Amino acid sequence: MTNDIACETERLILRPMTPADEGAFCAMMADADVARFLTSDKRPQSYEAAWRSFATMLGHWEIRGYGMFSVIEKATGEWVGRVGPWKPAGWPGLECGWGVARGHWGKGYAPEAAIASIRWLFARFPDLDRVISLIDPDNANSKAVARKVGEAETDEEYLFDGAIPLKIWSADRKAWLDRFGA
């Protein structure tokens, strides 16, 4: 891993996922409250299904050269969740997504990590006009995070797995950089 791939905030380290993150990732995806908005069936994942999701995220780094970051709490070294760039085949745009383990909810880690990730995205991709997030219309917490990170709901929708309507939120590059800086 090179320094241009790692990001730091006051409280967090964002780095590419590694095989060592598997246990924490799978535990997070087994939590019904977390999985509700992160899985296509809105149900917690078995270890086997979570392992496949995790392997997909590791593979995304290999294929695209970027992907979801593992978010690590500086004070404890604990794995907080995964936040960052995501654009699998067929995706409607370059997304900044987030998922935080329940034990770290309410600490402001999702917006803190997402802002660092979006800053990294705009620096890495100078021609990127906007960043998006796909949000379930019932996910009030994710909508709040999107607002905090400078995104606004659009009139666009994406059918996840061809069946689940997700709203597209986005942040325009210039407006975002004017607000949050490079």
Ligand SMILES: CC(C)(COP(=O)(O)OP(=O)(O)OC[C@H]1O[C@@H](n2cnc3c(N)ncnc32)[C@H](O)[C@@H]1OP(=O)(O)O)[C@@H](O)C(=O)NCCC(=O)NCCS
The other form holds:
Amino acid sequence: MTNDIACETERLILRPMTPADEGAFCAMMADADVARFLTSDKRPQSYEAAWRSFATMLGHWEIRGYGMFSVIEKATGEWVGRVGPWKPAGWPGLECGWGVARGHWGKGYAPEAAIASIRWLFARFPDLDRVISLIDPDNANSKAVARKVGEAETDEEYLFDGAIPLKIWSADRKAWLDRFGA
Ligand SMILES: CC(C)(COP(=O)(O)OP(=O)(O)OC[C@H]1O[C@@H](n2cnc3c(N)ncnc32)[C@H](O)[C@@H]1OP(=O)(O)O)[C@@H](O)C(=O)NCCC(=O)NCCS
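Since we've got the form predicted alone here, give me the form predicted in complex with this ligand too.
All chains and molecules follow, beginning with the one already shown.
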């Protein structure tokens, strides 16, 4: 793990998550609106529970060599959320995930960071046919993001934690690169 910038957009910096992001990450997960679609019990996380989620995200970087990016607002240096690659064991594909701290919702940050992440994924993995996102059918905000970043809903489903059915959204390499550029 390094502090190197992975991608830059007009308003955001995306870089590997580091231990220094602990406080901002755990604060984000304490918010009920954010946690509703990110935790298996749909409840906000205590600091201790969020710490374990955070450790899983750092561990993903260690094991896979990539993982969710920390998203930083250029104008303020604030930690905005985590967006990007996610593929824990058993996952049905290479996902681009998104989660933004409640105070930063509605600024278009998730789609801006996700487009940069998907471009990064297709460049990093030349044989990758598609990038997916797993989305609860009730998560209107996330479905709005998926549409903005060029993903389409498929008829495939994944049972998260053996209990929560999530729909698989997908962006196919060629069509996506034709539309958004390499
Ligand atoms: C989904 C999420 C990442 C969107 O992030 P964002 O940076 O706010 O994305 P956008 O600004 O493009 O907004 C997306 C949609 O959220 C809704 N939204 C925007 N601002 C909002 C606000 N202040 N309050 C409530 N909803 C809002 C709108 O429906 C918007 O769609 P629209 O622009 O077509 O109207 C964010 O809502 C979030 O972190 N949710 C909790 C975690 C989560 O669900 N992650 C995805 C799991 S699959």
